[in-house]
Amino acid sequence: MTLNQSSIMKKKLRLLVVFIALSLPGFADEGMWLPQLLQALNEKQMKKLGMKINASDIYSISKGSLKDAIVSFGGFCTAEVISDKGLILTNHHCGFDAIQNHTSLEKNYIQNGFWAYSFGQELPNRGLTATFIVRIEDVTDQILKETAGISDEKERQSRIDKNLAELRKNYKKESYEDILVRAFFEGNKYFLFVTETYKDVRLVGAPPASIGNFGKDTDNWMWPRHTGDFSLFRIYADKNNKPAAYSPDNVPYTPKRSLNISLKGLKQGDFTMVFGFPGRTNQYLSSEAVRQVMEVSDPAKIAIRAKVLGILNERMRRDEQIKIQYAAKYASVENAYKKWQGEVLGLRSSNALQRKKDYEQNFMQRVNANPAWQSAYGTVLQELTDKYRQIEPYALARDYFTEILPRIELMGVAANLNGLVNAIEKDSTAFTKKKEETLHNLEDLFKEFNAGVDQTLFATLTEKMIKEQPASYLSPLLLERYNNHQQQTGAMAESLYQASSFTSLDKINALLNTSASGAVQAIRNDPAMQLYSSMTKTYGSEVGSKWSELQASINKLQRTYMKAQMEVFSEKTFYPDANSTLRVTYGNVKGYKARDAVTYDYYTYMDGIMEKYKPGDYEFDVPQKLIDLYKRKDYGAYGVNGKMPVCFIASNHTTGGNSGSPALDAYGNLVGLNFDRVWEGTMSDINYNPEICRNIMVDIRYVLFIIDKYAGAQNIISELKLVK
């Protein structure tokens, strides 16, 4: 071959590569795909990446498929069926609420773990559900019927609501099924989901938190990771295997499909996919919207949460009781706080804003070269920019309000009592019943309440609001009290918490120990109630209503922009933003370069647990039994060459809600359990970057090692189907 020929060949090859790259969906690893469209859109690429099964093995309505083993766990996480007796696997942090509810000082399942060694020992959980997807259908035409000519958004929405009601009325389904219709591609498409929800889901097993949440907040969103983040539940059904409310007569559910488990593990480059219910992403924002996330919204929310965490941390360190009361709140405030920091960092380091701008420039070039597009889409980006600039102050004020109010429990008490007032005013004869309900809700709230902590939060957060937000957005009553206390929020808080009866259940009980009208009056006269009313009212009229109006215009423009992108970049395959519906995401096992000179491997082992181990530490202590197993290398069938794998990462595109999703190998066998993402890559919700976006999974062999060797729960192991 001559030099010249080879360079022509190379050029041709490059063109071919460019052509293939353009025709493939997004980047190789990007995308949260609809399972019913895999065959048409993704199967070829999945096979090229190494998948050995067919799209119809993942989703089919004519035969059993992997989708029949996946459930939405309580609507907030994912779980998968792993035995033919309805055993399901999810994360420890997904099952945590259930674990916590069964925990007492005598039976401390958080600290010691919980294992049912027979069906009879499994623990029911009120309100916990598992939802299967029976089938998915495109209902765009029915839902958007006769909406084309409607330009007013409200009118359009009411037409859609009418179409939806009609669809629901006429749709044929079994009595035990539900239907759910969701908008996709910013309202350009609608899909209907037929679902089956089981309502008796019992706790089967959970490791101690020192294993299930090893590394806690320090390691959260971080790689390298060593957390055994799993718990086990079981779905129960009636005698006909159908959904039923909890009953001791219910029996373990017999699934259409359960996952096979492979102990082979994965290597660098291996194909892997994650099947679950990702919650929310925003991949198709305009550059102005991304700028606001990076420069305005995330930093404001981070700063507010930093204050909250500072106060909680200080008080929790000094007081054991407060530490227990505020543990769950602290973890949830910290979770997003840390994620947003990673998001800002990742958006900056990957040049997301410039990339968006380049993309928009490319879009405009194509639009301007085509007269039809120019008249339909020529101004959409500019209009989006204008609307986003207009909404900025309201969106920021909304962030302040929605971040601050829920952190002040006194306002939560007021919201509950406000609900009671509304209920009494509607029907005063319901007073006794409604009062009991309210007191019941408040009981739960006060279990995790300390008036001193709350007063400090109130003082600090209102100060932030007053100093940083325009006065016209602030409650006049708040400002009046602030001025009456020489502009000292500490003094203002002290007076309020002294004078209000909303600071303890006893005082509230006393307040309500009267007639319906007396209770209404007493609640209304309370200074905390007055402040709550004034704050919500001012927010509604000065911020909320303007925000909603602008947001409606933005939604309409986003819908047009989405449609335009799909038309203008027709060589690209688009995937819809996550919206808590069932999706498949796939990629390869691989490490990443986090920053200059720092490159991460893709697997962790138990050796890393021992490196992090700090006796007595609340995050990095581990049970003695685990240390003993490690020392003896007593790994049973689960170790590899004398080492015990713990976690691994891959380029699957996941988000919140994917927790508990199965990580599957090329054959569809269960090899891991998704539970987190790496910090540098949390911006994948807005701008996925294959260089640094990785999902974190716990290796199924570590899960089985804990069940088998640590807990000795042979009953569970014997239910599983291991494949060679």
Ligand code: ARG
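Let's see the other form, the form predicted alone, since the form predicted together with the ligand is already up.
What follows is just the one chain, with no partners and no other molecules.
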């Protein structure tokens, strides 16, 4: 690198630093930070809070660093490498779908747990991946090239897409690497992530759900918590340690870096850091957007999911097979359902809407005092308010559509078969190949399908949609069938499920056992496909297109508002919203005051499990072996003064996607596994409040205790690097 190149790069970094943050954080605990910028932005503050390592130990491309032990697990969670043989640790709920897929009535790994005591016993998982970040680069100039004078959003996006395609074409990378480009600060900045994805990920161990999901629905999003929310997988590679599809010849992956595990534990005020892939936050919304979330969108989605959960809960409690089939779906539905409830509660109790309005008033006072700002930003907030009010009915209808259709598996089957029809119409010679792909997808769907349950869901949810949405937003065919059945959705559902061939894989195989043209005709004539087509067409023309048009205007205004905030409040810290890219968040171990006269400590112990224990209960039963270990105080090297630590909380700013993220101590050692947030602080995605926002982690010593003393998996323990 020449001196001139070095000077230019340093100048760009300084400009980026100014763009992101012109001062130290207002709240030390808040923020989801890009790891490659920690040295410039955060290192000094992190060390002030207690960190003992350097930013280069966290992220480096010239040497092994902590980032090389962090993986995106399946694209929906985080995991971390904890041995030199590719062993990775994530949450039980992150690995639950894989656990469920291997579960049957004969081998009930959900109920009994699963442990591989040798490499040969580890179970492959079709489609499950583990993705590493190789390096991160600022590509704003390349992506936004020739966009400055474009006012039309579609035209601007088209230019960005062309720039992205050009970047992908010319970017130099290894054949086994890929690149991912993400927008930051509402499209004002862009970063490129070079990734390496491994496609052979095998299940190694998981505790029974009575440990891994102890407390289930009641305790979800709550503190105090006593959940051993972990599972273990292993990454496999080819003989050259490179990504490869599953093969019996693959070998355990040798990582660039694996985490050391500390048995020391933590105390009040200790530094903690969470490293992972947070999904989505919206910290910089306008007050009107927050009002819509709090008063319209969240309540609607909560009500829909309450109906779904009521049906599933009743059927799962009566039938063990249905319980196995729908366990992952139930957990997924319930997770967001309860999160949205906490979000509304937190937004209201923290007076978030008024705080936003006060912030906007301050913003406008500054804007109006500066002629240049007034010209550029003087109307942006009012325009945002107007657009949000216009989009509200369409956004609500969209919530109904996107919440209801995915809960009805019959519509999911129709969507898969509709994709087959579209593929055949484009290329009839591809019928055999596309048919096999579709049947492959449907095999997985039908493993978790019960026609009776689905019929009840259809009847209940379509009734809610029909009664609560304007007729103009509803499918004419749905309304016709509803009226033909005397406005009884139960009768309408029974008729549909009896007449459709989409209710079993055998019927679908028979339907497709013909020519391409015959299959297309049979699919189109099925009453479920006719209804699916009518519902999606109506949604697209009456809701989706109008929502998209308004949302494009909002996106443009939000980009301007984001830029304006960063200029107008030059003394304020601005970190980028989460967008499923690698981030670091840091804070300290601490309790919190939930409400008047209710203050929580920062640690829980196994004593609390036994206090909650209810023999035979769906949520709070405990395996007898765990009870026996507790009675004997047989905690091995993992207990402290006759007690077994289970979970702890800290002020790390986390969100969905951070599930499975490692909790690291001041030296970068693994001390816990992030899995949740406290209910009062779930509004942190929109309005972070340092007084009550806490993330919940299972103590690594409890994880080791379960692996060692409960499962007797010494083969796993022997792989780990334990430090005191």
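Take the two forms, superpose them, and find the largest set of C-alpha atoms that agree within 1.5 Å; that set is the rigid core. As the structure is a computational prediction, the values presented were derived from the model and not from experiment. Positions refer to the first chain, counted from 1.
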Core-superposed C-alpha of K256 shifting 2 Å or more between the two forms: no
Once the core is aligned, does E463 move its Cα by at least 2 Å between the two forms? yes
With the core lined up, does the C-alpha of H440 move 2 Å or more between the two forms? yes
Superpose the two forms on the rigid core, then give the C-alpha shift of S515 between the two forms in Å. 5.7
If the core is used for the superposition, what shift in Å does the C-alpha of N418 show between the two forms? 3.4
